[in-house]
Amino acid sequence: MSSIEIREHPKFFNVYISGPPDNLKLYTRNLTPGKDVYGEKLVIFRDKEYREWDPFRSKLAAILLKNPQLNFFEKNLNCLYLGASSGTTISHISDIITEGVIYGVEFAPRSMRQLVQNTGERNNIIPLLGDANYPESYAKSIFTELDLVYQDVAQPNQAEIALLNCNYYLKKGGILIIAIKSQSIDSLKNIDVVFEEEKQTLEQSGYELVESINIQKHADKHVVFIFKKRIS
């Protein structure tokens, strides 16, 4: 039996917390009891398995601990992820949005062979082996219209690939989230003109900035942006 008070976040839906205000832990529920992914702590409260959701290894864990002012899941959610990994965070989603689907884009062979053993249990995530830069090669398996589009894509034109493939598939009113890494677009312009460049990017293209979120203390040198796709 654990030690460990686990309860409902009071924001986000199928995310759960311990700890003070000032220390949160995060977890999700796990749809594979008895398995973690990537070394994760399993606890056990109340006869239910969470998994410890470490945000030095999720920026979207980051994001969340930062409390932003969207709250952007719910169960049947569409979900794109770009740069999926081996597995990470997909996975957590995977734990959240247990009546949607999550389509996870990966251009690297080896990692897209780990994401597929990782996540393999895991029915509400399809592996797509491609690149998001050309986001048609992948629409013959994509079945859905889609609520969000997570983008953690370490590329010199990370604005110009989320604007492909939320043009592509992400519905009116739908919502980017995009993690940028200055150090890959240039690393040596300063980092905040970088990052301005970027936003300014994605809102000239029709694209509604909803929030800015600096996540530099569990990952350097990275801002997270949230836009919304105009209706109009």
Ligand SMILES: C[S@@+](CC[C@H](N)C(=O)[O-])C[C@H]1O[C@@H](n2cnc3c(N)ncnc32)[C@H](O)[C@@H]1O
Second form
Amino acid sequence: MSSIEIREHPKFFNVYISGPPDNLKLYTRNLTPGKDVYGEKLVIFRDKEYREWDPFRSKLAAILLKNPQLNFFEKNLNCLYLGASSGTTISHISDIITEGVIYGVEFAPRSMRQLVQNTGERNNIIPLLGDANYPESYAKSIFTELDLVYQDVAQPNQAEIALLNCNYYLKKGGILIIAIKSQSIDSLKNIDVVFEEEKQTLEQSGYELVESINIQKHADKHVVFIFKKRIS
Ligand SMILES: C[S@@+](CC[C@H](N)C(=O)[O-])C[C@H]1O[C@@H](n2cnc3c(N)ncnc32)[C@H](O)[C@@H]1O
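Write the structure block of the form predicted together with this ligand for the protein whose form predicted on its own appears above.
All chains and molecules follow, beginning with the one already shown.
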């Protein structure tokens, strides 16, 4: 029997917490009980199984710990995840959006094999082997306009990749969450200049900045921007 008391997150749907505010731990309810994805702790509380969500392994967990103002989760969300890797973060989104779907794009065959191995039993994840620079290449597999695009690709053209995909798939008013790694763009330039340039690229292309979140406590040289696609 676990001594951890798990409670609902006061704001984010299907996200759970334990501990005091200054040492909060995050969890999601395990959609595939008994199975972990990346060695995370599984905790049983009142007959339900939860997966601890590690902010050092998942930038989305680091974002939630910074208490963003926008409440971007709903149970029937349709999402596109760019840079799905072996499934760490996408598996937590899968726990959260139990009536939605997440298309996970990954271009490295080895990571894709691990993704399928780690998340194959999760019916709401559709893995797509493809290059996020070419969103039309996976258009045959995506049947609906999307509510949310999450991007974590660590590439020199991060804003451009986000734009290509959001212009193609994201509905008007939809949300883009983008993790920007300055080192992948220009390791010699001032980090704040790099972030500002990426932000401006998106702002000048029909996306309104909702908030900017510093996650450097958990992910070195990263910032996260949350944008809304303009309605007009
Ligand atoms: C930082 S890791 C992502 C970690 C993952 N988001 C998580 O939290 O579980 C970046 C991933 O993006 C993938 N990637 C990079 N460029 C890509 C591209 N153009 N298209 C698709 N995947 C890409 C890499 O292969 C790598 O697996």
